[in-house]
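For reference, the chain that follows is the form predicted alone, supplied as structure tokens.
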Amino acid sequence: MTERLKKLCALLSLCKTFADVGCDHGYCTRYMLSRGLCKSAVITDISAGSLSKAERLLENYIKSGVCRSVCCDGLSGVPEGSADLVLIAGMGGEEILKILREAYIPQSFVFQPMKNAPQLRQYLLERGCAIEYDGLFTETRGGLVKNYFVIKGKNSGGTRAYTRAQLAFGRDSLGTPQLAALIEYELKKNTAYASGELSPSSRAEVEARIAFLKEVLSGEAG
């Protein structure tokens, strides 16, 4: 299991039925079942080939009837209310949004968008979700540090309105060394870009982004 998956698993909590949407190899489901953190599980993937990897890993659980495998798009094979904790990880925020819009927001969820996390946060907040954790973790692979945002919560209860900085980077990421390193990297990239030839509108956009990043880094961003 990769470092990313280990950190995701640490955010999963006790439930009755666990659903892993876009399950890939099925490691998170094995984690839940092997530790008795759920009584039953559902694994899904839009790709039959990808799903077969998880089916091999979870073969004994499937044979015993505690794990169900469904080849489907998003949550279409997980009826609303049939799973009280849903994990959707390793896909873009826009893709996660599409899944939620076409189906429903699960009772409890852990979402790990690979990009477009602000749009996903905005959607969840607008629909009255209670965000329990909205942070950032890193994984070092091949000498490179990769950053991952993760959002854990429930589909009701509401959350206090986010500031611009919280919406951009996650409420629980602010002030952490991991976010500071990410912002410093983005600052260098944007500063280098601003040194080139840009149209007035593009330059204004980049300079505004640099100013915002500096505010977040200093803790002054609203």
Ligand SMILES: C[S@@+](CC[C@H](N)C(=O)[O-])C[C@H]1O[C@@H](n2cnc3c(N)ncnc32)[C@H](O)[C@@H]1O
Contents of the next structure:
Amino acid sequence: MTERLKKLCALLSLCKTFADVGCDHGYCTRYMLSRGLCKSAVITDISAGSLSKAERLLENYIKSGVCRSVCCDGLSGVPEGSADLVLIAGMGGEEILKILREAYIPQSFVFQPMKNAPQLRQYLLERGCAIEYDGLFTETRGGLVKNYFVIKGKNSGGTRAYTRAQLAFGRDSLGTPQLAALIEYELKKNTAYASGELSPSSRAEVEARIAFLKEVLSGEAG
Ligand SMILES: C[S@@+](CC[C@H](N)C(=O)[O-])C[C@H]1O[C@@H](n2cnc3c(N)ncnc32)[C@H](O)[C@@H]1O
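Could you output the structure for the form predicted together with this ligand, given that the previous block was the form predicted alone?
Every component of the complex follows; first up is the chain already shown.
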């Protein structure tokens, strides 16, 4: 398993039925089943080719009836209430949002959006979800540091409002060295844009972003 998958799996907790939506290789489900962290599992993927990789990996669990495999879009093959923990990882936040809007927000979830995490946070908060962990982890591959936002929570019991900085970067990322490094990088990128030719509206946008990033970095952002 890659460093990303190991860190992601460490956030998965004990459950009865685990569902891995967009499972691709199936490693997360093998992690859950092989450690007895779930009694049964459902693997889904919209691509039959991707799903077949997981089916090969989990062949024995499928044969023994412990794991069910469904080729479907999003949660359409996982009836509401049939899985008490759902993982949706490695796809864009917009795609995760589309899946949730077309179906339901699972009872317990771990979402790892590759982009557009703020939109996903906003939606979960608006729908009353209790966010238990909303952080950032890194993976170093080929000398490059990659950042991944991860959101773990439940579909009810949410009472906390987020600040703008929490919405942008995740409540539990703020103040961490990982986020500081990410913001420093974004600041450099935006400062380079700002030194080039820009329309007045683009310049205003870039300068506002720089000001916001500096506030987040200094811990002053609301
Ligand atoms: C980059 S892989 C991530 C695999 C794994 N979840 C991970 O985190 O390593 C994304 C997978 O999601 C699947 N996928 C994309 N959109 C989907 C959807 N709407 N419903 C189900 N699977 C989807 C793709 O076919 C692909 O196998």
